[in-house]
Structures are given as structure tokens and as C-alpha cells.
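In C-alpha cells, the next block holds one chain alone, the form predicted on its own.
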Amino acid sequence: MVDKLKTIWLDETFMDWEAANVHLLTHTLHYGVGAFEGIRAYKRADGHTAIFRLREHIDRLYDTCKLVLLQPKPSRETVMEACADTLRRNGLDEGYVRPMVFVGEGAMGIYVPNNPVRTAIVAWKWGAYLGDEALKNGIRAKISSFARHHINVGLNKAKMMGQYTNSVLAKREAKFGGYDEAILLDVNGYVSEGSGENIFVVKKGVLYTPDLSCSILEGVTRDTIMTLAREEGIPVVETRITRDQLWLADEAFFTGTAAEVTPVREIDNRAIGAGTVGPITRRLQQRYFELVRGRDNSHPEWLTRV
């Protein structure tokens, strides 16, 4: 559940929490085109706010624009000013930010060229995404029926509002089970990523995540991990993995805006390496969250002080 905050900003105004509306005849709410993002900010140790990886998450708001055909009236600076301004105006000193770019009321149908692009921005607070036990001791996750979809059907490198219909299938289908998470194949049944996440395996000591041609999401988490990975002398390879490879791991996780580093502990009924979160996992997280929260002042380049 969302609690309500103070003010919400839409088409670069800020306007009172239960103001800011849309018609029933918004054409996203229909056909599903639009594009967003999910973005943290956190109080840091030293008592300051930071919004982490602001700039590539919002450039990755503009590329999914792109892709689809969309033109955002205002500038990438501009949403990323109101992004750190949300917060303030609603007394956030941690909070989740979403911007979204979406097609407004107008014409109906599936061409509406007229139709008027909107942006907005809504921020709220939100703790560990699949809890803070989740975070500790990790999750039991699902193959799922679904599939993500294949590099010719869905524009796999956006992060369009119409695609997550799959997620939301998928974890259900996980949930229902009696599961945490789910996990998707692509088309050629490789492994592809969660319903929200990107995923990694640790296999004597090297670090495998999918590479970019298996219908994943190119996470800013993801990047994230592989980045500190490679600082801590961990070999990171993006490469095909089979469901098999899954099975045998000796660790896994996902990582993710909202679910950051989450370790994996168990996937279809089977242990993973020895059904507790590994030596690697907790270490990248560790630093993981060291880099948001705590005093490794090591990317200054990745925080926007609010």
C-alpha cells in the first residue's frame, strides 16, 4: 500500500496529491505505450540524501522513449531537477521515484498521433521490495510457464509500461505456487530474468549474469554489481545460461532498483549451492549497500545529493 504523500508533479507543475488525475480515456491506460522508470534515493550516513544513478536511469526514460516513438516536452534535465524536487517537496529523506512519460486522453484507437504526451513524476516510500527477511536469508524463486518475449515482439531494452502484463502473469503464477519470485526463459529457453529483476549465479568463484541478447532488461542494478564485481577482483562473465546451470549454482541472486541485492536460495525445489546465501552474494551486497547508504564515497559520480 502507497501512503499518500503531499504533492505529485505532472506536466512540469506540482499539483496536491489527489489532484493530480487522469481521464478514463487516458490512451496508456488502454493500450499500454509508455515509458518509466524506477529510481532510490537514500539518507547516507553522513546524514545526506542521495538519488542513486539519476542520470542513467533517466537517460534510460529517454531510450525507451525513443524506441517507442515517444517525445517528451520536457528536457532530461528538467525531469531529473523534478526528481529530486519530488522528494523534497513530499519530506522524503529515502524514498522510491517513479517518472513516467505516457499518451493522454484525445482520440481513441490504435494510431493517435495527436494525442498529448504527458510526464509525471509520483515518489512514496518503500522498504526492502521482497521484505528485509528476503534481503538476509533469500528467496524461494520459480521457472515460470512464461517466457519472456522474444527480441521481435517486444522491445526488450524498454522499459515500457505494456510489457510488465508478462511480469505480472509470472509472478502471480510464482506467488500462487507458493513461491517468492518467479524466473523467466526466453524464447530458446535460456534463462532470461525475474519478473522485476535481473539475475546472477556464482559458479567456482566467477560471477554469470545473461547477456543483453537474451530479452532482458539492461538493469542500472545490474551494471551496478557488475561494476563492483570486477573492483573486487570477481570475474563477471554475460553469457547464456541454461536452466541446468541454474540447479547447479553455487550462489544466486537478483538485483534490481527496488529489489537491489536480493539472494536466491532455492530455485524450482532445489537448493541452491547450500540453500543460504554464499560468501560472493553477501559481499556484493555489502558493498552494494555500503555505496548507497553507507560511507564507500568510491563513485561520486553515481549520487545526486538531494
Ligand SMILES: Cc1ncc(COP(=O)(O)O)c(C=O)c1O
Given for the second form:
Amino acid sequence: MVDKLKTIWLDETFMDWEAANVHLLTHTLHYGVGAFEGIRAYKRADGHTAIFRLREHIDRLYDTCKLVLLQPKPSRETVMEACADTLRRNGLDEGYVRPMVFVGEGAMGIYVPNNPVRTAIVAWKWGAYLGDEALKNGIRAKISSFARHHINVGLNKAKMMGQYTNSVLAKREAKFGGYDEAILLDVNGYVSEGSGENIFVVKKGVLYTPDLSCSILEGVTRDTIMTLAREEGIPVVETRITRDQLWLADEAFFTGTAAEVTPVREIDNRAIGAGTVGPITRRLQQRYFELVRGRDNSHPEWLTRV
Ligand SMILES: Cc1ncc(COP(=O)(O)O)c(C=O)c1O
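Form predicted together with the named molecule structure, per the form predicted on its own context:
Following is the full complex, with the preceding chain placed first.
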């Protein structure tokens, strides 16, 4: 459950949490075209709060809007300032921030060029997305019977609301089957990503992840981890990965703003490596948390102080 907080930013105004509602004829509720982001803010070792890679998330929000032909009214800078302000006004020193651009009510039907394009930001408290135990000891994943959208069916580089039906179906299937998370393949059978995470595998000391021509979202955490890996001297290869390469990996992990760096210890009832968290995964996970929580100040360009 999301704890009720004080205020939500809707159409450039802070409104009472309960009053920030939308009409049932909100177009995006019916047809799913809209853009959203998921961003985390962390309390750092020096006691200050900073949003992690805010600029990159807001750039992706506007990229999604470009892909789905929506023109948000506020500027990027206004949305960035409002993200920090939403955290401040809700008294959150750590939290998850969800900016959204969506099509409001007016006309119904598929083509509604004159409906208002609305912008909102909600923030809430959110702990470990897959649980603390998952971060510590890893999770069990299942390859989904649902494929990720073909590159010309959906817009895999867009974080668009409607596309997440694919993720929800895959995640439900995995959970109902007793697993923690789904791994989706693309329509050609190559590894794509998790329901809300990018995936990495380690084989013989090399880090592999699907390249950007695969049906994946270009994750901000994916980029962070590739940068940290290179700094650690770990070779990084972006390429197509097959299902059996996954099963034969020495290590595997998911990355995402919500999931952070979550080790995967088993896929389809096959232990990954020794079935425990591998050394490269642990090292990168440690670096990630040192970076976002402020014990490592090596990337000030990724921080926006609240
Ligand atoms: C489908 C999907 N892939 C990957 C990611 C990871 O992206 P990021 O690291 O930017 O949160 C997310 C989360 O936003 C996602 O929903």
C-alpha cells in the first residue's frame, strides 16, 4: 500500500493528495497512451537528500512524449524542479517519484487531437521493490510465455503506460508459478528484459547485457551499472543473448530504479553459477548503493540535491 501523503503536483499546481483526481473519461485510462517515469531519491551519508539521475529520467520522459506525439505543457526544468519540490513538500527524505504525462478527458475514440495533455508528479515511500531478502540473496526468475513487443509493434524505448499490460501479464504468470520475477524474450527468442528491469549476465569475468536494438527500455540504472563496471575494469559487452546462455551464466542480475541491483540466483529451476550471489554482482551492487547513498561521491553530475 502506498501511504497517503500531503500533496500531488497536477497541471503545475500543488493540490491536496485526496483532491488530485482525474475524470473517468481520462483518455489514457482507456487507451494507454501516455508517458511516465520512476525516479528514486536517497538520503545520503552527509544527511542531505539527492535525486539520482533526475536529468536522465526527465530526458527519457520527454523522449517518450516525442515517440508518442504528446507535447507536455511544462518545460523539462519546471518538471525537474517540481520533482524536488514534491519530495520536499511531502517531507520525504527518501522516496520514489512518479512524473506522468497523460491525455485528459474531452473527446473519446482513438484520435483525440484536442484533449488536454496533463502533467502530474506523485511521490511516495518505497522500500526494496523485490524485497530486502532479494537484494541480499537473490531471486528466482522464470522465462515468460509472453514475448516483449516486436520493435514495430510497441515502442520499446518509450516508457508508455499502455505497454505495461505486457509486463503485468508476465509478472503475474511468474508469481502464480511461484517465481519472483519474469524474464521476457523478444519475438525472435532472444533475451529482452524483466517485467520492469534490465538484465545482465556474467560469463568468465565479462558482463553481458542485451544491446539497444533488442526490445528493451534503455534503463538509466543499466547505464549506471555499465559505467561502474568499466570503472572496475570489468569488460562490458552489449549483444544479443540466448535463453541457454542465460541458463549457463556464472552470474545474473536485474537493474532498475525500483529493483536497484537485484541478483538472480535461479532461472527456470536452474541454479545460476553456484546458486548464490556472485562476486561481480556483489561488487557492482555495493558500488551502486555506495553511490546512491552517498558514501561514494565520484559522480556528482548524477545528483540533484533536494
Ligand atoms: C520495462 C523496463 N525495463 C527496464 C527498466 C529499468 O529502467 P531504469 O533503470 O531507468 O529504471 C524499467 C524501469 O523503469 C522498466 O519498466
